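Take a look at this single chain, the form predicted on its own, given in structure tokens.
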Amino acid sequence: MRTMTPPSPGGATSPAEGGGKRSVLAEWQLALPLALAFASIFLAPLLMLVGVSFFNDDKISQPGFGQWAKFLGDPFSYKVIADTMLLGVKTVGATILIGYPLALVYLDASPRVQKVLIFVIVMPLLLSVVVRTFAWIVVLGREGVVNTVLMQLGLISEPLRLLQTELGLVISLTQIEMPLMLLPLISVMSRLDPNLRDASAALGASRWRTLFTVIVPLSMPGLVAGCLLVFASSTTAFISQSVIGGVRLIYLPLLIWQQSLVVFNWPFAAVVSIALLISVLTVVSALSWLGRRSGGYVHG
């Protein structure tokens, strides 16, 4: 029979309750340095960015909403936002189209081959993004690998223009961001019960039906996590956008660079930065909600 501990006389706190409060207090004290570091590194610059955006002149001397009115009243701003978000969507679609079959290959491979595949997937992350981006100039140039092979095969009569085009940018970003899609996807798919596919086949389902009714729904949390990482990284990939895309393709990161370091209009650059932050966070929040909903569906 469970015994009840009588309350202490006079409303005093029992030793057990006092120890619990002290442990909670100790946890907050341990988290306080991290919270202060987070506030100083992230929140303080963000607040400064918001404050700088509410100045009318580039000398940051006249407070006002002039830069916001300039940005929100220009149709070109909305076009740049749409192009930036569309770039992220295209990159996510390309990484899913290539990455999901690769994850299925990893799932069916032997443990030794899986180790090799993991090494191949992780190896690009050990190289700088700048190095990988400039490597794509060699691949996509007029005398690069792609044009040379296509011309030798007789498929084209003159070199294709792949640099400073959105197609070339999406191709390069797909390879650069592929590990961010594969790693969470493989992490989730590796924990799937292999007997599920056998049970589905025993019930008469084809391999394609098993894929779309069993494997894809169960791997949805990893797929959503990969989409989130790829979208956030590709829409803010200033190096790839400026080197592969050039100045002909204007995206929000390039516009921020032009306004801050070329025109020296820091208030307008702050407005564009906040627009980029809000746009990316909106899509990321939607993907996070989708991931939580798919996780709840998988778990019942």
The other form holds:
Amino acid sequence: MRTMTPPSPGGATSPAEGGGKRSVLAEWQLALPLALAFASIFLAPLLMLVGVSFFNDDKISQPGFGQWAKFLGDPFSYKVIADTMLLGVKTVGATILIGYPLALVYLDASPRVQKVLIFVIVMPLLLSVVVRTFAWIVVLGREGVVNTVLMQLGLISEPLRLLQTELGLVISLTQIEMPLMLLPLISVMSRLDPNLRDASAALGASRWRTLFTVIVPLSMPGLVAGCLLVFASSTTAFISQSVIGGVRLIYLPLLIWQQSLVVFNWPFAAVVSIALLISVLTVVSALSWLGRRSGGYVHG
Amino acid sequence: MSMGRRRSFGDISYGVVIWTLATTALFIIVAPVVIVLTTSFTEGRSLKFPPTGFSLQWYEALFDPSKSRQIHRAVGNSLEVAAWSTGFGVLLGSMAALGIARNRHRLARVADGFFLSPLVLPGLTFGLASLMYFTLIGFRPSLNLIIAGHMIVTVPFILRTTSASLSQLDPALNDSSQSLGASWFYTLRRVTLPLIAPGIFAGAFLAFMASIDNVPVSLFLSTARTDMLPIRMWGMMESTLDPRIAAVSGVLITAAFLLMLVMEWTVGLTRRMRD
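Counterpart to the form predicted on its own, namely the form predicted together with the partner chain:
Entire complex below, previous chain first.
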């Protein structure tokens, strides 16, 4: 059969083709062990989570929609979902507000300064989230830095309550998630042609105008990627939410933890974690759809 | 080149606003780390800033085997889990990357997305799912289960950096090696692997650090016996604010700083993370 096939038009592939085909097949099979691991310890647990959510009792013996009805019928659930998503939006907003200017400064800096800046930006990423959260307790606590300074300046007579407030939580998350905003942003911005800004200035545009009509649109893919990462990470940041937010501010991750490891109502915890999954993935897919659209005209 | 245009109000306000915000960002990134480091040397019993006096008492308490046995065990568990999960992750992850990174087939794209999905999936959802799964199919909590869970959530780092290295590899190198008679495996060993090693290494480092820092999986799968460092630290912060946690933070900050310097020199970590 082999000899019957006509020679390929290019002619260049003939001797290696057989071996090449075989090795492609062999190469593809290299992914099988990981696929097997993912099927058995990633996909199967997630499917089981969905299954468990359709049981009415915490002994997981009576199938039914009871837990879903309980979750969806309670206005409190919607408040928690909204609060969680809003926390993500506020954190994203704060990281853009101060992160974007830092990325602009990075872009203008000399290579030496850039090296130092990128080190400072990445360093917290390698530092445990627990440590970064703890740092904010020291800063925002009753005897913390902010209160000490304000009291000594005589601006306040009583320590401010900063922990267990949403403001405190957003401030902490802004620092904790900042590298996730800056890395994609810097990555996209450093690929922009520096002449674009000079051209814009030469045509008489102010620096503000250049920023909003040239740089921001061109850096959109990085900005979207950053928003996506910061949003996904801050809405699920259990440790920061529980330690800085405390028990009065309830977000979906805390609810999952309470229901599964404190109350031991696994079916309800499963419902809440599916709600978290759906809420986060909806926003993330919407953002990445926007990102793909904005990516379109950047390469034009 | 400049036409000698006078700096307008717009340009000045631009400079002021951008620099103020950027400085704020830098301050917010750096200050808490410096403050924790400073506070860890306090003489007092509370975590006040500025700290009162200078002492190494919290570090002494931290390193004392009798006073801090639980912390030491948690550190041991975390290191063991990170080592095994990174090991398995490197093996399975780099194999998978070799298998699908340059494969144009639609299924390869699907597999790639599937393997990277733990990055976007909320960690708590997977953590809870794995607790239910392992419990309901009859496993007892153990470090092995935590290793399996960590491998799943950290392998995307290895896959991503390895695939990036592979995509920058000139295919002509493979072709010439094979056309000179080298077997596929020989080419892999002598040509491909040495060239993508920095990528694998950077990914392994990120995976290792992510495992040490993992909360969502450890939260659900660890028990008192298989306590993990971040979970123990969380417990220390939730109950009484134990000043030893400042000392733990001090150690972790120093370790992260030194590791990052080493990684920067060896594989150019920040460049790999930026691209």
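Being a predicted model, the structure only gives us computed values, none of them experimental. Residue numbers count along the first chain shown, from 1. Superpose the two forms; the largest set of C-alphas matching within 1.5 Å is the rigid core.
Residue 36: CA moves 2 Å or more between these two forms after rigid-core fitting.
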